[in-house]
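Just the one chain here, laid out as structure tokens, in the form predicted on its own.
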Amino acid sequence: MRLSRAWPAALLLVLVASPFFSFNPFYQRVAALVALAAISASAWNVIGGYAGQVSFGHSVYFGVGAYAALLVFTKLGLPPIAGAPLGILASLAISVIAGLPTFRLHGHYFSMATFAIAALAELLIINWNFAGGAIGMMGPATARSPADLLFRSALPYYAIFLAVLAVLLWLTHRMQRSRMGFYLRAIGAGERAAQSLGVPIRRYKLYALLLSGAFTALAGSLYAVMIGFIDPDSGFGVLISVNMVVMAALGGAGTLFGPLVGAVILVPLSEASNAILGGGSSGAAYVAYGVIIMLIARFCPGGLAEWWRVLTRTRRRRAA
């Protein structure tokens, strides 16, 4: 029993230990995106998940942090990471003006009001020529200082990350055991239960999705310090959510390691087609997204974590 318990939490060691030993910079380069792309899905996880709020305007806070980060190097000279802090303050800013009124609608209705709110979003920045309009805005060219986090390799950029994963998976945890905790698996398993057992919903809601911008934000802006560029589809496009809610779903909504996962699956896959169709594969990643969501909603409705722990049980009562 105890090996069986243990060679999971190996395996995931190995994984993320063995790009510091991989002198293949596309392999670095990968883990790196695969760290980040689990922080975006772990934030999301947040209100998606445990409060099933399923949100597809998370766009808008990689958005803002992404345009932060950019936004004090060309006009303020700064460091881009100087802009995170400043994307952090303006996800909290949307949560509260676009959080309390959505948080009124339920179900399909809250998903819709969040992708409107998306499009909105990508459509004033493509308007906005302070922050260069449909063009996007460029990094430093060149590393300035040590703080403007210029690297030739992906590795630092990976530890970086993995540094960030770890402080919101233990957040998250220590969340998962806390009041709050309990209160958004109420809400999301039913909110007119949880409303008559005297949960404050749309307060724990607000939390969850001030938690979960603020990390989504952060995301956004790391993904510019490393990327150096961000225009309005990368910033806010409505692919940057649909990434965080299929891969969330892949791994196991609602679960602390179930956007890991997905994360670990999907980037790789994703990589791959850009390499072997040049680029040119976004039509391809809908289609393979909408494959993804059908499966899982036919077969798995609670993603890869449900299915192990299906697998686990079955295992157990044939060895009993």
Contents of the next structure:
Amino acid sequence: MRLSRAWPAALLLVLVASPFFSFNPFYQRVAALVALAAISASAWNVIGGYAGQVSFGHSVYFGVGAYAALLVFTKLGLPPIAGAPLGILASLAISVIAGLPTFRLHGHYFSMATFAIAALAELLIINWNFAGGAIGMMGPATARSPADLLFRSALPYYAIFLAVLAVLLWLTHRMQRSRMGFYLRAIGAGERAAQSLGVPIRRYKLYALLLSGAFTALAGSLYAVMIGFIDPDSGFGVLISVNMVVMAALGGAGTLFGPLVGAVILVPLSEASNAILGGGSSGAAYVAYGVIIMLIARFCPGGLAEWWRVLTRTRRRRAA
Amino acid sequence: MLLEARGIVKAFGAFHAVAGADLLLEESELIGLIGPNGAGKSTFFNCLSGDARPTAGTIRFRGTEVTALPPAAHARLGLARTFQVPIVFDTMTVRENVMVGAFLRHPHRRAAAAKADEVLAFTGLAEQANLPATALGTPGRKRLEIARALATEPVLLLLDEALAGLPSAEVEAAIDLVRRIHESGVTLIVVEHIMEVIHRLTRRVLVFHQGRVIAEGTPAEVTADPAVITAYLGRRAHK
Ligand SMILES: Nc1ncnc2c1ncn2[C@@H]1O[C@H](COP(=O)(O)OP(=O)(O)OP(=O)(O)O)[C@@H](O)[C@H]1O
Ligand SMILES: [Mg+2]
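Alternative state: the form predicted in complex with its partner chain, after the form predicted on its own:
Following is the full complex, with the preceding chain placed first.
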């Protein structure tokens, strides 16, 4: 019984450490992208999973973070990572401005409103010539200083992303056990009852969105730092939001490790299909996500976390 | 005066679900609120608890005007309620459900858990504490709603048909629970359809009909009141 609890942890440790012992650049790159996707999916999870407010507009945060990084580089000549705090600040402002009115909406209406805001934001960016318009912006071509965080190998990025992910998961873990975690889950499970028990629901939704948006913006900045290029589609595209939703839902929305598990499964799949089919296969990605969403909705609405719980419970019962 | 509601109106379009209702309640009372289906009892509760903003009228609770305040503010002031159709947090265990209520006065997890366990024992749910809330049947869900409300340490508790639909064995336990809540110092308003329950629980009853209080008195007095009989049975039956 002890063993059955220990082996997933051991497996996880091996998986997390493996890129450092691999000399395969493709594998290392995919690992970095998994960690990055896990950051944004875990950030989405705070408001979308725990609080049950399914946002389809988180691309706005990601895009703001990514654009902030390359704007401070192209306009001010600063290292891109210097844009991260600005992106986070902008994300906080967006949460207050966009969050408070949309929080009045429930269920699908909230999702649709966030989706509309994101679509509008992408349009604005396409037409914002100062920030590269439809073409986008490039990062530094060669490292001017170590602060540019320009590495040939993906390993340093992997290490950085992993550290950010660890901080986010630790915060989420703390939150999950605290009053805020209970209040968010209560809001997700029944707003009316939550209110009647003294939960100030709009305030707690705002807290959740501030935290969620800030880390998503940070993920966007980190993406721009690593890839060194951003355009409206890779910063503000619909698929960015959908990615977060699908990863969290697949692994288990509202669970600590669910989004990470979703990223570990989906990112390698999409990278492999990109490598095989050549880039720009986003049409295939849409189809694949549609199928995955339908399968989750039909067979395990709680995501893989639910299967895992059922599995361990029956095993524990058998052991007892 | 603990609660003072004057001239409460709640309109849905042209229809007045509550049409000028008054209620004065002293601390540590236990009153019954009865009335035929659609009389406006639940809507009145919604107004009292901040869940619905009254179209007209004022509500004062513990000296504070609360008419336009949100439900969370009512809870903070010490007003708790249950729902006619229980809304339990299905994604949580029984204990976690109660902890949500306990967090109102106990911000720290350990204190909230201790409060929740105390309430679970008081309401007879201790054995189910670690079950998912979905494992409970209707009686359990109603009990859980009461437990959750008690965990907020209310001064006034509104129970909306907490006993309706319970099997008779459960009814006895529920009556006992309501009595113990009252004895612990909580003021109560209970909406109930079963007259026998009302008889056994309270000495003061308000009768609602078409959004108004049409009679008030002891259970024996109101059941003998011609206006009440007409309200329940319709005009023809009274003739
Ligand atoms: N949100 C709403 N919109 C429109 N009409 C409503 C709404 N809520 C309640 N009503 C109507 O108001 C009237 C009073 O309803 P309410 O639920 O308060 O009655 P009640 O006394 O609690 O009845 P019951 O004993 O069946 O629970 C009913 O006719 C109902 O249809
Ligand atoms: Mg009712």
